[in-house]
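Just one chain follows, in the form predicted on its own, and it is written as structure tokens.
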Amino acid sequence: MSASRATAFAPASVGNVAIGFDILGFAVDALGDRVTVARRPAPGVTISAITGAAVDLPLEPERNTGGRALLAMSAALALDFGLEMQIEKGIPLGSGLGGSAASAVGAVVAANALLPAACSKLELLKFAMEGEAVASGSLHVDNIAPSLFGGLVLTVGIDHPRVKQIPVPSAVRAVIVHPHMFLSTKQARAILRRSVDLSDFVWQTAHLAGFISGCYTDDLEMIRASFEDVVIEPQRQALIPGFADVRRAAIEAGALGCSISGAGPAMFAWALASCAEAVRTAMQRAFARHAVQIDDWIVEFDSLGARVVASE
């Protein structure tokens, strides 16, 4: 028997992992967003309250990405029921850590608890895609992807998406860096240029596929070689104060790379265990500088993905 009440925890994600450019992200499950959802008779969506690191998100369910991603969950089901929805915003917005995709996924997770038959996840998927081109203006999946299945995540296709969880290296883990600041993800894909030289399109194309074999294959040198970004990281570093210093900072101290965290501020590093908190350290200290005050965590990849952790 189906629940009549479901609160799910949707965890934050790393968007694009450098080379992967709305295909490819990580999810973080050191911070998150918590959704409850409730069935009542009327049919329809509401929202009634938001609360936690972000109070100042709309209640009308057609322009929040946890409402639009239920409307239509709602709308493809044929739901003879309504749905309630609270947001727990564990996730400051415009932080480049997948906020508005983690409410999304969070929102249908929580409402798939109370169905008669339950959706896949790939079908779930394709529900909070609609709830986060809210937030971004259009349609990707590398942090929905990533906060839905957990992991390292490889997303193909938009329409017929594909998803493939890549293997990381047990001995890697994650360095996240955030700056107390707020950055758009629409500003952040505005300032791009609509093309690409065919030179940058062939060392990307290269790097993306050195950094996938290089995680298949325990490669932490062809992982190194290959985590960098040509093409989008260029256009978008003067958006953070002290980019450049704290990435030059990351490598020095040992990381295999370091660039932005989806459309920024927050910036990631991958890096050995035996060296994450120097480079935690040496990234702390650039960002210091710059008199930029951050949070930070050392997270591991093995995230379970968004779940449901109460239900009645």
Ligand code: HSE
Given for the second form:
Amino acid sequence: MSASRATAFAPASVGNVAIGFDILGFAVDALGDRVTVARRPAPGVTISAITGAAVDLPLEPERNTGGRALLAMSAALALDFGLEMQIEKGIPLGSGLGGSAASAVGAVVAANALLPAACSKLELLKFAMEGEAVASGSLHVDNIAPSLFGGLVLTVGIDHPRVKQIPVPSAVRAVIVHPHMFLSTKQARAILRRSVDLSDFVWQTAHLAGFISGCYTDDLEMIRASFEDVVIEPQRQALIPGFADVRRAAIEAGALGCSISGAGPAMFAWALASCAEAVRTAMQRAFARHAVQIDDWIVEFDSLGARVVASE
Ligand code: HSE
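If the one shown is the form predicted on its own, what is the structure of the form predicted together with ligand HSE?
Below, the chain from earlier opens the complete complex, with every other chain and molecule after it.
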């Protein structure tokens, strides 16, 4: 029997992963949003509370990522009952850690537990994408897909998305560093040029192919050689104080690569477990030299993705 109330945890995520703009991302279980959805007699979607790390978010379902995702779900499934949602934000707003995606994913995963016939993850992905579009103004999937499925995820296509979980070599960890500042995804997208130089296109394509093949074949040197975004990062790095120093410090400390997490300002590095602490310390010190306060985490890639953590 379906539940009348369910709470889902949806992890944060790192979008782009340097070389996969809008199509590649990985889940970060160290933080996430908890979304509770309860069944109500009258059809429609309401948001009764938003608490936690970001409270200044719209309660109107149309303007809220979780609300819009539930509206999409309710309309597509012609639900004859209502959905009331509460969001406990664990991911700071405008951090580059997939907060808007996590709320949308948490909402549809919790609501799925209330349905007489549960939807597939691919169906949930499409509803959650509608929600993400509210925050960023575009239908990208690189935060939604890893938050929903877990791990490192490649998504091909928007109307008919195909999702592939990519294996990450077991010795690799991610270092995540979050500067205490707000950066709007819409703004960080608005500054991007609409066209790409042919030479940059070739390098970016080579890097994406090299990175993915390195992941499948446990080829750390291929991952290291491919870990460079020649298109988006050069345009966005000025938005993050100290970016070049932090990146250099991470690489000098042994990181396989270091880049912007999603639209920023968070940054991430991949490093072998044996030097992840040194990379974290190097990134901490570099940000400190720029008087930027941060939070940081070292994480593995074994996330299960969003899941129901309580139901009744
Ligand atoms: N791929 C997106 C971007 C992620 O970089 O704009 C932001 O949520």
